[in-house]
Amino acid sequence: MQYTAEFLTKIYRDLYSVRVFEEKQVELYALGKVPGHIHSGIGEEGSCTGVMATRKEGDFVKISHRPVGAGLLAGTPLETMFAELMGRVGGNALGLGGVLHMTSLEKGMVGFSGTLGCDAPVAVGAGLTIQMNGTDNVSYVFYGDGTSNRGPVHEAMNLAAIWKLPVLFVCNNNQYAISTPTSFSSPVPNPGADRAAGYGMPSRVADGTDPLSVYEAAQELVDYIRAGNGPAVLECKMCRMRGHFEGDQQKYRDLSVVEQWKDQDCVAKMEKYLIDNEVLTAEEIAAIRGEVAAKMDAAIALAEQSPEPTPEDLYRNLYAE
């Protein structure tokens, strides 16, 4: 596939922005500025970046708990995301939802749940909204290899298939469901793609460490969905570089294997591609890195100016007003 320099530069900027958001998450958590746990998505940014590059105005997206930085690709303001992460009222849920409840419905980003898989039907409902409105939009559903074993996901896929809803199910296969390897929990090697046939859906498997590979596979399926053919499944394979949560000692896996996966880091691979194909120079890449880092720091500073919620805030947003 032929790409313009503008497209490739945007892909890289988006990819690196999600990476820095994930790194800042870890940093803020280590400084004690994040209530609760976080689930780092470092190493998994290639999937959401490639998929979201196929998105257009009017589409819906349901991200997952890893990487939550994917929310910025939907257009959610960085300061809003950091405020919610740090439990400040400037967040989308007044800081009361935290990292597992980032949403921005005005940007088409539906909410997601800390109970993994239970939110898949919500995104399918968004697909029903699209169908009833008669547009060619798509509802994107991100979930993990472990979540692919949960009943609500299969119910959502079944309903989407029966009603031919415009839904793209994106399975981020990072090899582990908390401490359980995929080979222990799934009877098929591709827990997302291999199960699509049971619902009459087409599927593709992409290299999740290569955002362009993901983009090409996603674009093929999205074109199929926008044409009115119903749902599809995309599985992206990558490695979870850090623990399930920060502080996870990861005694359940061989960390030398993780080190080997680091040679396939999506950001490093994209940078090499850009330089080798003379799209960007090392200096231009460094400039983009600096711009993104400065933008993140400014957003964090703005989020920290937002006050913490009060006990009275607990009673807000319980009912529609």
The other form holds:
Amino acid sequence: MQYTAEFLTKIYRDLYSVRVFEEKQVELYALGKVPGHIHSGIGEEGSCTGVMATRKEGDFVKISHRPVGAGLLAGTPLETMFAELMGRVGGNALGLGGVLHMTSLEKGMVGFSGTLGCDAPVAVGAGLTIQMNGTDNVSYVFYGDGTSNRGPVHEAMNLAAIWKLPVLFVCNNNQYAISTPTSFSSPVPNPGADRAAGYGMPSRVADGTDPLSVYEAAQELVDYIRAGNGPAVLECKMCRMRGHFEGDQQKYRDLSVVEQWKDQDCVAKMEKYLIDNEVLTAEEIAAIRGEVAAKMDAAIALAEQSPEPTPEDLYRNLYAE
Amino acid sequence: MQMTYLQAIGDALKEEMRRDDKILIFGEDVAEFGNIFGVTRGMLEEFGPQRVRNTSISETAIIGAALGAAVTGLRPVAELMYADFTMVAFSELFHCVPKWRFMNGAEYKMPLVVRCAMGSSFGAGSEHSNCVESLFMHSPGMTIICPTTPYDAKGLLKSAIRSDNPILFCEHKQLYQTKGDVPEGDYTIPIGVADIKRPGKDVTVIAVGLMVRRALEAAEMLEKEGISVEVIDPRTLVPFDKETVFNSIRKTHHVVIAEESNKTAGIGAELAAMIQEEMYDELDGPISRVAALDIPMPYNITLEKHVIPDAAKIAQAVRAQVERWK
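Next up, the form predicted together with the partner chain, please; the one we just looked at was the form predicted alone.
Let us now look at the entire complex, which starts with that chain.
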């Protein structure tokens, strides 16, 4: 496929932004500024970047727990995301939702359930709204190879298919569900794509370390969905580069294999592609990196100025007026 | 005019759907079949297959999809057939639906009603007879409505559909064919307001669901014995109308709570604890609970009747209050 320099630069900027968000998340967590657990998505940014490049105004999206930085691609303000991450009142949920709930309905994010898989049907509901409104929008939902085995995902696929709803199911296959390898948990090699046939859906498998491969496969399926044909499944293959959560010793897997995957790093590969094809120079890439890092740092500084929520804040959002 | 509880619910759905085209209903067998009890009969013909949708047997997807549709601009009324099936979608109903706004932020409104048919119905057995309200009283954010008359059912369902908060609407199967007066035209009943179904002065009976009718029967029996019973139907369990109940207790100083679900950790457990914490000085005796035996619902109808409180059991609890403590 032929791409404009503008498009490729945008892809790179998006990809690198999610990378930096994921790195900053790890840094803030190490500094004790983030409650609970975080699940670093470093190395998995190619999937959301490629898929989200097919979005248009009015589409809905449900991201996964890895990488949560994908929310910035929807347009969620960075300072709101970091405030929510750090449990500050400036977060979208007043710091009461947390790392798995950095969302913005205004930007088309339908919200997030901490029980993975429960929100596959939620994305189907957003698809129902699109169908009732009669537009050609798409509801995107990201989930993992581990979650692909949950009942709600299968029920969601079935309901989306029988109602012919505009839903793109995106399975990020990073080969591990906490400690359990996909080869154990799934009886088929492609836990996303191979299940599509059971629901009469088309599917594609893409290289999740290459946002352009992802984009091309996603675009093909999104065109099919926008034309009113019903849901589809995209599976993106990659490797989870860090532990399930920070502090995970990962004794359950051979880390030399993970080392080998570093050759497939989506950011490094994209930079090489841009330089080899004379889209950007090394200096221009460095400039983009600097801009992204500065934006991220500014957002973190703003978020850190946000106070902690008070006991009064506990009751503010429970009920709508 | 006189109509059945079932007709009142059907009318509320139809009138609301005529008023607002963002409202749609979906669930198992709600379209051509008109729901297994006949509640949604005729709605497919009037509103068409886009707004009256059958689903696959997929309770988790029904609730999850209703949530997703609600936060993105529709006003779905999802149906789960038997209240027992809320358990199939428990994670969605316990974690997601009531807490979504708290977890994700004030932008997220949840104009969502989940209808289900609860309670015993002559031999339906242990997985088609449950009253599940107390389980969801434990999930902050869920509004729980249990209407007991056609008038209440219609007015409360209309309020539920117009609310921007998620609502579990529990209809009692044994009440579907009961009749009552329902005014012509549009009306609503505010959520969170109890109704004194029968005024009295000696003992307050807080009754839920089917037990409201049985408490009223008990009150008739007791009147002949010179005992005056005030029967309160909370109508909404969450939010709970403490004021109406507390005012009654200030008058009677005696409380009996009647419910159809299992006694242990049931509605009565919560209400009794709350009343003794907040109204101890007004009580002249211990609070009595009349509830189902702590046993799965038996299929045998004689034993089903034995397990669930009847008017005689409620009357006996009231009598005991009066004889021992009054």
